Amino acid sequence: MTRIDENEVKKALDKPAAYGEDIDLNEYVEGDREVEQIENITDTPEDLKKRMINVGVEADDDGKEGTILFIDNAMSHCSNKAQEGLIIMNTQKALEMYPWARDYYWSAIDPTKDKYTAKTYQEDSDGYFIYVKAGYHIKTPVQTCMMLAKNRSVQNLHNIIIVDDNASLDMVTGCTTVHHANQALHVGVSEMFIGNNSSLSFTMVHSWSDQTAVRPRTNVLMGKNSNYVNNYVVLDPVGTIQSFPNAYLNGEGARCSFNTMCIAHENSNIDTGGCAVLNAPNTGAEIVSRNISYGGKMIARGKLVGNAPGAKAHLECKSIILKDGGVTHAIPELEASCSDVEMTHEAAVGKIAQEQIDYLMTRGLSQDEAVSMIVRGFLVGGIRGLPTNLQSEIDAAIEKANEGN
């Protein structure tokens, strides 16, 4: 853990971020750290069962290897079923268990960020340790629940994972509320580590209620040879995300993928996209978006920076508006400071051809029908390793949206 400035932490308390809509922090109380224990994952009350599985984190152990529940600011279950060559714990339990740890600990965030950074820092702020030992390749995803419970509360956690040298690691991770929470904020720091020859692929659904605002932190430091998936999917109603998450190719021949997939509904407001900095030799990147607004905002940004020789790198921003008063914006960036880079960006904005329509409608389907075929081959068209159990999830958020259209 490097050294840290208080006096500037405590400054940063005031930092808006670099983009997206400010959040006053005054306006929410911090989030309970004494929640309810569930010993056994199926014994899940079933309000909260409905909102995991909304956001394809099942009720159950089954094809998983572990998963972990968090309710506003405190682990309320783990199960590991791997047991070797996996570690699964609260952030602050491994701290105290494994002195190693602190390396990592605001290692690849620095806290003076933001004020959402600066809060979880002095907070000290839990949240989910996962350490893949060097050598394992875990089988069945990881699966993971950031849930709020508490209205006018705010959710900070600190996660960390780390996947040693040689190893991989799936990852299904699903944030959500459950009805009385609607106005709540949560602020996810999570500080990502990849071996070499190691991978991760990382998959997030959002379901939140249509006032929560939601402000993830994440940097992933990836080393020689590891690959990097990550998919980012926000279906229903929400109401403000700022997401930019950032890869950081450290090592020669690593390779890293965002995905994100928004629907911004009526008054959502959505920030999204990631940065890929190439900094080592013959490493690849890509960053796909798939977005549409059914009235509501959509900003998604994309950058690659590609500062070492062989570096290749596409970017791809693409948005539908379905709904007039919707608006949607893409910024698409590209930096390079080596000659020997091949870096490219495609943006699109429109809407959906009438003459596609027209030919579904020849095929038998009715005009909501082809509309709603047509977006669903759009959405997940650039979107690849979603968890199966989401289809349904994608096809009922899209029949939703097509009835308030």
Contents of the next structure:
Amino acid sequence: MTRIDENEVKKALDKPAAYGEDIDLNEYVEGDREVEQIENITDTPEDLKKRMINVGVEADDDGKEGTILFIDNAMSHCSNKAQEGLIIMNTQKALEMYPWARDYYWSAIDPTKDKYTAKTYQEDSDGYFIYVKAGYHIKTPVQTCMMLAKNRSVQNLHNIIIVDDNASLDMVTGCTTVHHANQALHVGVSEMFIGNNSSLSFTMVHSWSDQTAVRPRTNVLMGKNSNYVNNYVVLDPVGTIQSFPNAYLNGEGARCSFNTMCIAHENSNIDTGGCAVLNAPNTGAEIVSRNISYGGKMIARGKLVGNAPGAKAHLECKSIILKDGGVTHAIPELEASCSDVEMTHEAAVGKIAQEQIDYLMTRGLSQDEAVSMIVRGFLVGGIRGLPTNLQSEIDAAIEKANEGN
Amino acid sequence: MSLLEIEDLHVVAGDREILKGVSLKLEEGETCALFGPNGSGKSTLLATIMGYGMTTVTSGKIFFKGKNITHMSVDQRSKLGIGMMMQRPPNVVGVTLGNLVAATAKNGKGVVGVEKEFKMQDFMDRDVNVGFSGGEIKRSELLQLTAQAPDFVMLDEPESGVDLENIDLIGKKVHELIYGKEGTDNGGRKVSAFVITHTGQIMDYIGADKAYVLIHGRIAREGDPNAILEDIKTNGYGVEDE
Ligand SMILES: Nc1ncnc2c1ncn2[C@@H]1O[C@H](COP(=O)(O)OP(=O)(O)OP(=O)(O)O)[C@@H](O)[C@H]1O
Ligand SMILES: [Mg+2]
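For comparison with the form predicted on its own, provide the form predicted in complex with its partner chain.
And the full complex, kicking off with our chain again.
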């Protein structure tokens, strides 16, 4: 851990984030740090189970290497089926058990970044800690579910994922609210470390309530020839989300891709994207976002920073507006400090081409059916390697959104 | 009443009047060829019959099966039995040919599972039209029409850009679409067709009962398809391209 100036952190408690509307932290009470323990994940209460499934987390953990459930600010369940090579536990316990874990704690994110990181630092927030030992390839995904259960509270989490050299891990994480916790704030600091020749695939599905505020803070540090895939999916109504994860490609030959898929419903305010900083030679990045606005506010950001020769990256923000009333804003940014880089971007905002709708209607599809089919294709077609179990969630969300409009 | 009747149709596309008073008739079971120089408005006429958004009817009427369809939605026209092979169908990213064929069959009365006959078995998982070659687009369009099985089919240059071997395939498949599969008699019925062609090649496969010539957005001539085609081949259209 690098030296952190406590005074600076204190000052940062009032520091608004670079993007997104400011949130008054004093409007929220603390989230609970004592929660009911669920020994066996299949014993999860039915209402919670339903919410878990909604975000792609399986209450029956057969096909999973490990499962973690957080409710508000404490861990409620943790299981690890991998015999070797995998550590799964809560962050605070890991810091006690493994002195080396301290080296990672607050080393990828500066706690003075904004009020959300500062608060997380001050609280010594807990979260999940996942470590894959060098040389281990974890075959099936580790799943985590972060649930907001207490209304008007702030959920403060601090997650750490480390994939050591020559190793790999797939993570599926779902974040959601229990129905009565409509007006709450989720803050999640995630520090990820990917060693040389290692890969991490991180799929995150968010399903919140229509007044939830969400402020994740994620940084990823990447070694030589490492690979990072980040999928972020938001299909349901939400109050406000502002998320801008950063990947630092510090090792030669590293590759990352950020795929974001959002539906901005009426009254939702979503500001998402990703940033790839290509610090080492021959690194590559791809940022793709596909968004639909049903009258909400949608800001799609993307930033590529090329600092080393041979860096190659592409950025693509596309949004379809299906209903007037909201604002859709694409903000692609390219920045280079080196001549030998190749960075491109593509952005598009607008309605579906009438010609495409007409074409499908020629084959007998109704206007609504044609639009749904095109929207689904737009969302799914642009993003490679999305978990297949998400596809039915996407269909359901499109159908629901069409009905309400 | 005729199967299709168009009365004094005026159509605007892209802020310009493209069709300037088109009237024509097509009887049930009839195959009709449509000739005309590039840019004369042939594709626009078919787009208007199908009801595409890029066309605006400023006056005139279109009747199909006795119904005034001038302002009907595209899918209603499709369900009434009109089918169309577009000259340049759009790419639809994320919608596979397989999905589109399945959705078409659900709304239509044709068959599925025949992609091999169209040499399209390797295209079913591909996004429709994206990166398809000229000939592949035609075969894909015909496969979709086969899933729909319309009563009246409009074909916009089915043979253009197609190599000789594939022209044979396309000619035979269009024949099937109109007359039914070999050995079946389609219940004695023959599907009506309106076919745009520059070379007349497709007529070798499906014949034609009559022809219209469209020039500068007006019907300039009507009559025997072979006689008209011969005349165009020897004397041209006698007009400058618009
Ligand atoms: N949406 C549009 N915007 C502007 N111009 C259009 C539009 N649609 C058609 N036109 C114009 O109308 C004219 C007729 O076009 P159309 O495609 O109907 O011609 P065509 O007879 O089918 O020609 P071809 O034999 O080359 O296919 C052309 O000059 C074309 O550029
Ligand atoms: Mg044409």
